[in-house]
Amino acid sequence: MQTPHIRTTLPGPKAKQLIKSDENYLSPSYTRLYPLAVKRGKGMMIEDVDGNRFLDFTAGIAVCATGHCHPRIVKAIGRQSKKLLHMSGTDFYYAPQRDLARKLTQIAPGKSPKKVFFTNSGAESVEAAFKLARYHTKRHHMIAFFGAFHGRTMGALSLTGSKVTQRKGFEPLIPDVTHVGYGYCYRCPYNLTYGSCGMECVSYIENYIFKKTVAPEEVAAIIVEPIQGEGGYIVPPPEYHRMLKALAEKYGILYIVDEVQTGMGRTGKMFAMEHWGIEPDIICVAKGIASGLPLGAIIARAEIMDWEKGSHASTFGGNPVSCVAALETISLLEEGLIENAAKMGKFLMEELQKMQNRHRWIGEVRGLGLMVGVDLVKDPLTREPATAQRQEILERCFQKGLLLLGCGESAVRFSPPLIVNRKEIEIALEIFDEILTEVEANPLG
């Protein structure tokens, strides 16, 4: 199974048939983006109940970076699954979690000693530095960003700043959070522009922030993505980080950095924040880092993990056979899959600074490793994002066996599994071409 092949209309009948018994069953709060019926992966692809395949640039939202059923993951699993399912990490112990727990303390960021808190997904995760941080600090206050997602749950959701549809509906929140504008040059939040800026970003926090509103001694930490996933795949300038860590150690507030979707090899490193030299005191981590497997963590510096027996603790969080394909799954990564995230990335990045040369509605094209946006627009002099636009083309991609996803108000996300190769990437910069002149010959309204 190495290209698309479309065999049936789409959806086909038997997925017709899913879809319609699905939605008798399951909350209607699921975002399903297009009529995909899956039926099994392998590697790259995805095949439909219909025998369908797709080329899959969309990893499972950036989950499955060794790609589709890894036989060496899978290996891993069978293996582990006729020793132990499940006997709680939280109140006895096995090797497979500790054996992770060290391994991740030995490739995050910094030299500092490290522990590692369990739990089975990115927004558990971030409920878990967000109590840390509290509990460390003694402070109650958060500074989060606007676009920032850092999950759906009430701790998570109330750091979040990416749609109002998450939040409408579940206040009152859990107050204390300011949101603040995050390093977007394209679209900067405070009308500048880089270079001439002041990277007044940065700097509002300490000018408006800390002076007008909230004292900084009161505020527990700062939690930012270093690539805003959900919000656009957004990079921030290249001193941002470096410029918002110092505020923070200024002030003695903690740096959570959100590694979700960043982290696990996506950008052609381990962590994202290696790409400017940062260890971060809290990195929240999921999606990639099981290779499918709910598997979730927080790595902090030793000395803040200093909460008590009982404090904070997780059922599942842990699995011993979520942990061996963590294990395995860094072991790849190792092996060579970032090495190749960082050269496919490129090369990806590249093609499509080309492509945007010949079409007018792509307005940019960031990212980093295999963590590419494209941000479309009606008007590139304007700026104004093509949302509807963007649906279009996510269909029909889907339509010729291209599985994306959006981000933002109108980017397209490229997030393959990290081992995707130059052809696989030729196949879907081809589609995305094509479908892109197609709609933009016949513009929606």
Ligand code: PLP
Given for the second form:
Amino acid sequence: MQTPHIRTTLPGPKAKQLIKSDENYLSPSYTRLYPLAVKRGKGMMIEDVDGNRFLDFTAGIAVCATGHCHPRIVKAIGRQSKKLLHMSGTDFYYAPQRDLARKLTQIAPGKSPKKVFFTNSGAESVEAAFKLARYHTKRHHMIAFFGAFHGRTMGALSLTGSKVTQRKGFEPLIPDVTHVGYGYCYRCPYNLTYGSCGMECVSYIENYIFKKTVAPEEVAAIIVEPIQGEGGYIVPPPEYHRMLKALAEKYGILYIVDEVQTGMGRTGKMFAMEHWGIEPDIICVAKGIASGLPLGAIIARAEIMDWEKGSHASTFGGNPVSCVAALETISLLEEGLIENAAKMGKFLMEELQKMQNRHRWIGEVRGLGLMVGVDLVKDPLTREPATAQRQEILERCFQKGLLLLGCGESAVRFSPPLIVNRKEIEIALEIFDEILTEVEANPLG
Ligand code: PLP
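What about the form predicted together with pyridoxal-5'-phosphate, after the form predicted on its own?
Following is the full complex, with the preceding chain placed first.
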């Protein structure tokens, strides 16, 4: 195991150079959280261009489930790349695409027969799910959630309700999408308290939306993240998905579950929906599926995937190299990484909860498996988001060799590769604790 090691000021001289010339050529729309210029990655560690070593608790935005450059993934990619790089799974047949589709249908929750459509990203998976829902139901309306992030292509963006900057300037988007409050008890969108709320976050849809503005028989699908990801690592109350799914079934509405971030073992189950024992109609996956190679998919109940030849396709979707990387990733997940995610996630949550007793800024620690968020607040009573302070904390952790990301207005997300061990979690928490103490002592504004 390696530990973080910072040998230059950050950014170092080579990183500065790279960043300066990068700015000449790359789109200014990229978010770029802090000046990390990556040279290589191995396991839990990232090395920058100046030889500084960081402990990676981002997994490249919850992608590198098996760690960076896992030898078995690299080997599988190498083997396949000598045989076939591309031929297009849209027009032709090849075994890796078939093998992966078969595997995904076997591991997806529920007993119904399933079929798979391959894409290249999370947004494309959401596009495919959106189109399939319309095609199959012959209905046009969609229900989505405030706080949801489904991607940035026009269809996926229409369903996204995370940050206004993501939508501003791109309207008009696809019409007939209604956003409603998510099951977010810490900051209830209905200002109610769990236990006495009557699960307003579900019943509002039936009592208001379906009575006042949208005919339920015109709704193709409800699209929902099992746990909101970019929205703040928000775990809904235990009965939420069961009730929402029952509502969908009552009106013949499809239940699309966006498992792009929660899927592929991250929450301690292969798919997060297994925690609630629910079989979705369509599942969207991407991110962690191929350990860093671009790949996405939808897995739908076979009777729903009834679109005709030529109605939807993708040149690169189901790329053979990505497919073998995904098959190897799934083997590694099944051989112990899912179990590790559950075990290490529990340890991480417990340690963060202990830390909460020492830090007035930790408003809530929440998550499942290795999808853990720490909501930072200026005052635990008002729960006012500590947004600027969160950014300061992320930057200072980077300076100390710990890579973290934010999510939601003021949460820090811990989404390490699923190979993480106890010692690495202890190192990360030590750095986080130290930085939190520093910033709490000298708060900004
Ligand atoms: N859906 C969810 C739940 C996500 O978290 C993301 C990305 O963060 C997406 C969709 C979009 O994925 P991509 O960036 O691969 O298009």
